[in-house]
Amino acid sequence: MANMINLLMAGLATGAIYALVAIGFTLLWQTSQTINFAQGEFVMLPAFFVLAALNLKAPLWLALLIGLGASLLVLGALFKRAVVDPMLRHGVLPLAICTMALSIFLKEGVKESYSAEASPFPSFVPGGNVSLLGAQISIQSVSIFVFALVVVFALQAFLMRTSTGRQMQATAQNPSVARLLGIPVERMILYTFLINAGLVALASFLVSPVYLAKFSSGETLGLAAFIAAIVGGFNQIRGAIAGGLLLGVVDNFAAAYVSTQYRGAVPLFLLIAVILFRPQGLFGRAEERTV
């Protein structure tokens, strides 16, 4: 029983990270039909922004702010202006291929410019364990889960209860009608890219103390978040949240009770099952598009 509680809590913490990244996938797709295959590297890079600031003797709180600001600028505004806007007019497929190339560029760039070795990343949450029903649960796992949930609920409140959030939803649902209503569609799309950059930066700050900062750390995380978004429903934020949490828990239990060798295959089996029996995802809705 204690072991299952430990696995569940660790799985929820991992799943919360997947959910943050998967929400970014969903938001970008809803507003601009962008599938960012460099999303995993977007999670990897903010940790190195922070490490670079720490190497310049900045205190941790300032380094985190610098990392967040650099992420908003580079992974949000610059990514949209320099990559998405020029490529999207040629179609979704060229843009997808471009983000794949960007993924390789970011990964190899960090490897060559910083280090090929994993670097320790300072944690801003307390260590130690807490007892729950006879199980010793990591305070770090609980903190990651709670912090990610707070971020998700804050984002949901922003989208549902603010004028800007409702304008972003209108843009996602029908950009043409949104323009007729006087909504600044391009600005709303830019806000979406900035939100995605903020989410991946927060995910990076949460996951790097556990798995270290490494140039290749985004590969598995990006793939897992992409699968989570599809499993939950690529057109629903709640689907991305549910898919991330489900995938994190399934992944942890598979490693413990199936096999660590086949751990990576379990999410793929889950993805195949969802595509076959419910292609819109567990919480997604079917869409029709003119092609």
The other form holds:
Amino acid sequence: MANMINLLMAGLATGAIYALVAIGFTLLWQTSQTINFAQGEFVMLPAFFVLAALNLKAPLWLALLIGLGASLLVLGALFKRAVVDPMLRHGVLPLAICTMALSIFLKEGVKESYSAEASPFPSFVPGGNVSLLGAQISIQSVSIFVFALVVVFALQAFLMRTSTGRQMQATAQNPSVARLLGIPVERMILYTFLINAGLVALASFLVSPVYLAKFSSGETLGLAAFIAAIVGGFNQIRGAIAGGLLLGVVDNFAAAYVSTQYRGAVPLFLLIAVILFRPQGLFGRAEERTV
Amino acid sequence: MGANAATLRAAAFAAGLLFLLLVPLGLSRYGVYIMSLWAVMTIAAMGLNLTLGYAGQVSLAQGAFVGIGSYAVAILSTNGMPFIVPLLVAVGLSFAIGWLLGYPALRVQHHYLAFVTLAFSTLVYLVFRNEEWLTKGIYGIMGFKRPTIFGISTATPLAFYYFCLAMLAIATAFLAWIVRSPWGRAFVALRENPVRALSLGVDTRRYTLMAFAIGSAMGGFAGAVYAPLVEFVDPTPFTLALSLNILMMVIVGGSGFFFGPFLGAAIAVLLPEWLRFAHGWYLVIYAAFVMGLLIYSPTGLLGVADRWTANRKTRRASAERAAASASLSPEKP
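Next up, the form predicted together with the partner chain, please; the one we just looked at was the form predicted on its own.
Below is the entire complex, every chain and molecule, led by the chain shown above.
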């Protein structure tokens, strides 16, 4: 029982991080039909911005702020301007391939310019354990989970309650009609990219203290975010949250109870099953299909 | 002008062939290996080009089929079978598995299909790594010989290069026949407008499966040539990265263009080698080049050529129109 609670809590913490990344992923898809194959590398990169700032003797809070700012600039605005904008009208596939190349670019660029080794990353949430029902629960896990959920609900509130948020939703649902209604569609799409950049930066700051900052750490995270987004539902934020949490828990239980060789296969089977039997995702709306 | 273009194309084809036949004579052992690898990857990319470029079905599993082909040949060859048997098994097995992988495509499209095939690709990798009784796991399989064709051994790098080239020629001829056959037309109809194809009596269901199966079989064929090329088969080359790389070759070369995969594979296999002088940075430069190219021309390298000839035609036509109206104008009052 104690073991189960530990697994569940660790799973929820990982899952909350997956959810952050998956939400950004679905937002980009909704507003600009961008399948970002570099999303995992987007999570890897901000940690290195912070490490670079720390190396210049910046205090942690300042380094985190710099990391966030640099992410918004590079992964948000620059990514949209330089990569997405020129390619958008040519369809989904060339853009997807371009993000694949971007992921190689970021990964190899960090490896060459910073380090090929895993670097320790300071945690800004408290460590230690608390006892609960006879289980030793890591405070770090709990605080990651809580922090991520707060971010998600704040984002949800922003999208639902504020005028800008509603304009963003309108843009995602139907850009032409949104434009007719006087919504600055271009700016709304830019906001989406900035939100994605903010989400991956936060995910990066939360996950790097646990798994260390390494140039290749985006590979597994990116894949997990894809799976979470699809399992939960590609077109709903609550789907990405549920998908992320579910995947985190399934992942952790599979690691404990399925053979170590095939633990990686469990999320994939989940993915295939969901796509084949409920393509809109567990919590998504059914999308109109062209065929 | 049509005859002119046809002559030009034939000349380019002959020059390319001559280049491929002669260039390895002046290359080092490693250079010949890279050229052989280019031929193998071209075959795999041609298969994906059929599935994606002609039939419009996204697949992120081509690397897995190269793996299946490689393992089929490695396992059967170590048991002492002549090359033709493992080759046929590799192609047949990939065809059958590709057919099955096509079934999800009947239900879902586009990015969903991409993710099903992505999951399949990762699962196949796990099987290669974990089923030690069959694949020897991470230790890999070695100790199988390169084939002897009509009594000629292909053991030397140069001989094996010509063997790869012959296999590439067979694959090219096969694909040229396919895309010109009624099947090829049906594939294009499927890509352009599935509903209309269905209403015109094209059995879209069968052709979707067929597009997957034939494309995958060519992946298996490439794998069957890859195994004797490297003479050691382990799971490492067959991760998702290979599938993504092959997809990149197809798009970079020009998806849906017959010779797109040749160029795409050349960029993906040869360009990183030329960039070796940049040491660790070569992949960064390569990735930047691919991004730049796609931003400039999302239809790939042959898309650039296509656009260029189209522009020239338009310019020539407007020049002719201008000349015609100039010669007409004096008659006008």
